[in-house]
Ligand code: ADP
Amino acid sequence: MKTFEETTAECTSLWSAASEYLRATSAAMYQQWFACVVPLELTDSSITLGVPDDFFADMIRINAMSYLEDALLRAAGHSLTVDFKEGYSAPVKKETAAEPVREVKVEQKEPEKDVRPAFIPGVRFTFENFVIGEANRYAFSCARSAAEHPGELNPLYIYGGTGLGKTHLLYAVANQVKRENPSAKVCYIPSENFLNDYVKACMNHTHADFRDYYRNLDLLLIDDVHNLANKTQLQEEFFNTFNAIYSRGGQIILTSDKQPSEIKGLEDRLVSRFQQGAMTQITPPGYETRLAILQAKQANQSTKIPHELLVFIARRVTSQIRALEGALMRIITFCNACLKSPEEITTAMAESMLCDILDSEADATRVDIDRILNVVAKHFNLHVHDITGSKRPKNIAEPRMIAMYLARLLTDLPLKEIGQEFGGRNHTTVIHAVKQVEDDCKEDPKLQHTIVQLKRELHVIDD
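How about the structure of this chain only, in the form predicted alone?
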């Protein structure tokens, strides 16, 4: 039987060989995920590796497990199962001892805490050049209030689809805070970068620096906070960071594509924290707002395209502000490169040039019964089977009639087919629902607003 010392030596030797394979595959990947791994125990069928914590183990499983298994197969000559044990980390010097010059570079680079995400002003993103419409008015007001009175709306949680202006508002808040208080500690960071910064802290044993930086901010702006989902250790760190900033009176602003309660894999305590302040949604802008955005964007360009083309873009590109601005810039670039004057461009030319964007928009705004059912159910906090089922309490019957009304208004399906989609109801039930909603809208402004909101969520409204 082998002695403990012999087994340990074999484990170390095997890991050294596997490390060489990993370095050869990707030096950057090795440095990021494996430089601090410690070989602990080896059997005929498995190897146990020491890592800083369970979060780090999860990151290896997600990002580099196939590379690790392949390297171990090459080194051992047969496959090995991998177990991770938390609480271990190889000293940085040990990995770089063979190359002293490289070690000096690592040591000099370590003041990375000094170049952690500081706020870099984005001069384009201010409150002054944010185009306000019904779809974003409340979010704009909340963001401005957070900038003028930090800590009062805390946290501010802004959610909505991609490309609707959430990041613009984050930068606008940061710009104003820095303008009024240049010494304020401000950090804008996407959640993926927050994750990467935490991983570096785990690898380099700089947890204290990481925590000192983030927990002493005056303003923390986290973009796409839904990416924290299913990352237990990172959520623990962020929870403590959140509490530290909040207790000091610092302002926290978060953006996501979902409400906190809809983010699967987000701990209840974080959901509770995110909901305790102000929460606001940004929805796709209506026609007049889209046109105003294009006019504002064009005002900063030396080339001015005809107004009818702005109208064409505003009517056809409806789901994202980024796509809207991208379409305008594509046409302006074409005019500058290929035409003597922007007046020469026609709607037919613009349509041909933007065909890929217009096709994507058509797909994004296509309305069918399933989509209507899902949007209405979500809006009223119901399940789709509630709407299509046989139950008739008021909190279900009214949303069901609204869904039937929208199906009749926004699809080309005959009444009989609409009824079938709603649990096999007949066409007279659909007719009754449509007439009831139409009549109630004339008397009930709140219902009118609900219909407008649902249309906006379905991306089919023009202001």
Given for the second form:
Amino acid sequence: MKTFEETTAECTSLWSAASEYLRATSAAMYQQWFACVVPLELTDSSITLGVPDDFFADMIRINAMSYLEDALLRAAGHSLTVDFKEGYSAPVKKETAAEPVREVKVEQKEPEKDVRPAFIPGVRFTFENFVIGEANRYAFSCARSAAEHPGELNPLYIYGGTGLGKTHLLYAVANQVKRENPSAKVCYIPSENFLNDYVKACMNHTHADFRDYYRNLDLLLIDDVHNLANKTQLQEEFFNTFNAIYSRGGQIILTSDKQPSEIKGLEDRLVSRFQQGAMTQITPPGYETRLAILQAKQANQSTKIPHELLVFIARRVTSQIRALEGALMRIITFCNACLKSPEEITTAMAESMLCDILDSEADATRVDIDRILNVVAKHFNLHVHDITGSKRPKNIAEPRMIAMYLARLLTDLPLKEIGQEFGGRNHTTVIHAVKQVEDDCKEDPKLQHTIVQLKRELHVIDD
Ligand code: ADP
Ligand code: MG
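Now show me the form predicted together with this ligand; what you just gave was the form predicted alone.
What follows is the entire complex, opening with the chain shown before.
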């Protein structure tokens, strides 16, 4: 077994090798995102990096994650997952030596040239490691065809909820195009960063540079275009960028959480440009795909957890692939840190370790009212008609209030309709029940527990 000092030394030396790669990729990017990062802990499968705060970690995730993962891969020889811990900052050294003493002369200051790091192919987000299922098959094949025959599906617009693989597909296209044609001008950019770049160009008077870069791209991948909404001047710039790339036969791929027509504050001319090519939606994956994704993610890890645990995660974490990955990584980390063998882990342990993820999954799930009535009735050993009926003994009145509370929380039905479903009761009865349950929960941990249990029961869907 390695000593603490040895592990720390390995972590530091791995980070300094990775830093070299990052610096070689782009000194500006290194200085902006990585100079103040502190290496904290290294395991076989992950590295923990100290950063000043959560926001900084998010900015790295958005702006430079693929570079970081690539650099770690090259330095370690295998891929590592990255955890960030807030509250750390290394003293940032200036890249340049002390300023030489110069003669004072009046100089015309040249506008600062914008430095945009070139896209470097990575291994994390590729077509090969994208698991295909019914929910993403069409999006996958469109993205693949845009990579193979750029300009044919133009633009390609991919939309869907968060954590479902949109960014992964953009990177997969960029990686494939860049591998096959290293001289292709490729840019992946989230639309917030496009905004920042535009603002910077306006401030530094480097507009010409900005236009020259974006309008001459062969492939522009712009992530989360809903963030262009309500920014008139930026939309104008983007419209012109779009037209310039399009008319030169360059490929444009856009992602968003909604269809173009549903983005409020997006100009009609952009809506119609976005609609003129191919549009494809990614929806949450079914159980089989979720399990296949977990198996694929586990294949890259040295620790293997028992199959029934993968089944447990796949059944319970249904809304986002990001959450699915997060749950798997948390269990693997726990097995490595606390157990002699991953075989020792039980479903009950996993359940308590993942309680926050499971609870937010349960809250995100919309269920129908019949299911709520059935699950609540079964839980309290009653019949559905007891709950919807008019009798009021305590053993029925309380489950009835709980069912109303859950109906309010987990369906989109208006109060009036909820009242109707409960034997034609008035909507004020529903308001009263919801308030009563909320108040009682504050005082009564047993009731809180019952509600959590019921939410989880409601959420276990066998598809
Ligand atoms: P989005 O951009 O839609 O919010 P991401 O592309 O960031 O989602 O995906 C979230 C995480 O889930 C990423 O780590 C990604 O690799 C993973 N992921 C999403 N879809 C798949 C898939 N079909 N196969 C494998 N991994 C996937
Ligand atoms: Mg994304």
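Think of the rigid core as the biggest set of C-alphas that the two forms share within 1.5 Å after superposition. Numbering follows the first chain given and starts at 1. Please read all numbers here as calculations on a predicted model, not as lab measurements.
- Core-superposed comparison between the two forms: the Cα of N381 travels 2 Å or more.
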